[in-house]
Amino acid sequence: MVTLLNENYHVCTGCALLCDDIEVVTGSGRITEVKTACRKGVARMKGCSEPMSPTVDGQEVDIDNAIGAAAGILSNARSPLVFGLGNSTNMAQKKAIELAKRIGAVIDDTSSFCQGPTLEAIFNENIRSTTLDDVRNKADVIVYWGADASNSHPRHFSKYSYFPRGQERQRGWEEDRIMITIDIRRSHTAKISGDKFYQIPLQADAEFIDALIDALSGKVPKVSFGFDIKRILELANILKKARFGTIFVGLGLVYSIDNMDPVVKLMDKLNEMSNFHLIPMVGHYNMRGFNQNLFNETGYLNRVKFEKGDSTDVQHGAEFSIVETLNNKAADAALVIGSDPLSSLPRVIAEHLLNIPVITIDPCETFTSRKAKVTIPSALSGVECGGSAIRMDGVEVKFEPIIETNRPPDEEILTRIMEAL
């Protein structure tokens, strides 16, 4: 029997937009069709191509044995690592932080090598941010800097930024909005910007920011890479006149600068004469949730080391990032939740995971799960289990399960591991 769920919209956990207007068709206990979602959302909501089974040392076991084996590994570890959680609910993340405290683990996520600096500046109130709803309703100037939203967040333009008719932007993109792209290449997003695309050389973002600040200050900007000065002055003039401007920061900008100081300086200058905000283009649906939950608990949003048996003793620093922890061979066991570091990290760094016992909790098979000592399949959040997450702009979004499963959610698995310690 096929049921069309027209009466209720669902939340898509395909990315940090957390679109809340998704319709699905279900049949035989599966989602067979997804409506409204983008290509990434459809792939996420339809779930894994092949279901996983719990395994220990590559052999199928029941989930109780897998959880027992995981608890044994973590109990015996002197320097365990907990990593991932960007694709887990808020409650699962809080449970993982509790577990990390219990076992004296390093805990980290992908933000330590991507949007962490941007979020840290927002959490510490060094940069003004806003909500996607305010962007849709108020923004007249939208800047994508080092971001290709057309591919990373396909519904970003249509749902929140450029194309919608907002409360104060009823004439939409035709008359009421200006979209600007600053990037090293003419991406799909840059093509939508038309003549408002500003192409800069690789690693030139800081210099371009300095030139733009000069232009905003009434000075003749200087750049060493031959960029048309008139175009920088033109851009500064557009930004000055913004009634509600928003810069969407992508990894292209984050990776180009040593720290967020240039961006903070630019935002301060813009807000002397106009009204500007910044939102990071977060990828995983609840990466910002992990950062917020860990920040609330420790004052740090990633790269934290707990002292076993003393939850008040917290260390923080670059040496506790997953990159440095693996590079220094400091971990003797790892718990990876909803992430695939063996695929996403350089081999020279990630290969240490091949030499220590690894536990994976994931709804889908990954390269990391195939190499893990213990694999525990979990429910797919937003599809097979409910919860809440923090959208890329800091707004909490709640969601309900759509279909039933016998696989437990991350939170339950982590609770059971803690009980077995």
Second form
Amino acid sequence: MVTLLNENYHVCTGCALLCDDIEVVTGSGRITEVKTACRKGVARMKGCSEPMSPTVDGQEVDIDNAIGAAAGILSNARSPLVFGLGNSTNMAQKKAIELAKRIGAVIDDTSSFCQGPTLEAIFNENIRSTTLDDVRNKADVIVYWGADASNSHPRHFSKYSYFPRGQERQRGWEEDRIMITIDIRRSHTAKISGDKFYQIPLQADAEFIDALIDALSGKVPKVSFGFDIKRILELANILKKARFGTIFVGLGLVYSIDNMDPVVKLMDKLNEMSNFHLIPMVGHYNMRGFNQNLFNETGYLNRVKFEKGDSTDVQHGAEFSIVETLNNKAADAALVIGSDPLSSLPRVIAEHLLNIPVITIDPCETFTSRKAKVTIPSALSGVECGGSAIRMDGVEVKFEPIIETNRPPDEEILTRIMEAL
Amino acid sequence: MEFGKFLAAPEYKVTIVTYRDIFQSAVMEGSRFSEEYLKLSAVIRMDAGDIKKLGVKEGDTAVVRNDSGKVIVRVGSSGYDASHQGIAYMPNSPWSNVLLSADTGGSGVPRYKGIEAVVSSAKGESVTGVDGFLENTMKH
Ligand code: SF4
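Any chance you could show the form predicted together with its partner chain after that form predicted on its own?
After this comes the whole thing, all chains and molecules, with the earlier chain placed first.
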């Protein structure tokens, strides 16, 4: 558990780095200035320009009516879908899982089409992970693989991985740390790596991993694309000598492989000769929390279907992913919490949401909310409501509200929907 | 009558890789309906040589389409020194998502980083607006 270093510090919920050193200035019920956060964090904490209102069928109503209408839709649904929750607190997520059980819903989150496989391997202890605090204090070799932290988690380098001094890394990036980037393009992150950037072709990650394993095993590596073999040997040599290595896995790698086997194989090989860990670059601030909470409850981290009235009957599989559920037109109502599938999913798949009643719970208007039957505004985590969340490395972070609002937190809305069922 | 009208605009096949951009993500926190979000999202970043082949300039509009859908976005340069002919980049956004296939082979994971599409000039046409996404279909 993270304890804030300074009582004036707040936590940013802009991404799963959950930076815990944010100072703010408030005035007339709003945050007017945000210090220390990155661009995205500042924008998140200042709030959006299109706050959501409670509506039913596009008409503004009071929140009680919106909650009543939501309960009505979910009671009548034969196969409801509950989706989102990456921007909700742990307590709200647990409530949503309880609700999904009550109504016999499919429940899924964005991990289903992003970092799910990585987290699954970590939860099942197939891959060794570590904390960001240990990375800051000990890591001498860090690898960004298919990850562009400069754009996805802008303070990753400065707070934990590359730039800071740490207990065993008193000389920081200048002498004590090596940063490697493996990617298909020279991203901003790749530029920071300088000559330790390894550019590989699209979809070539598995082949590159094989070559790297060969090099680590003392064999001559081979690849079918043009690549200087000496550089693969040089990379293997750096990894071999690492005293505390960490690979940060981004979507570039996850999307390029069919399953985690190549990564598990590489990690096993690395750990025969050095000391390596892996941390997924989780996006939404509490996606990992949702995965952990559902895993604790069911043994699965996403893509779950509960049988109505039978809390022990849990099904799991790709057919219960949001993508296949919508593809198969298998949902007849959807409850979307803190997410915008109409914007983040393939359009042809998300279009099914336009044919079924959708309820959105969110602080702000989204593409999905503009087409929803019921919208229920909620408090913005970390700014308007407190709670706890799981950072990308599995560490729990607690936060308090900074400003007051009359919009209820997700958890309260979900509790009230359950009461009204 | 303009003779050029009868000549089909050159089409160019690309594989699109989506990526995240901090400026676009920050603007999205403020409003995903804003002009600024559209400006930072509705863009395809191409190899300088490919842009020439299309017969367009940076800032011109282009149609990007495949069996899944069609969007009009602005053409930008990727800014990479190394040539990457045939590979184009789009920020992850509703605009790039129009081009994603529903077929995931049952895996539940769309192919966000390897979208096959065709690009051609859309001179004079404007970028697909946010309202397009609120319509019932974007398959044209
Ligand atoms: S890196 Fe993430 S958590 Fe830190 S300030 Fe930026 S958005 Fe917030």
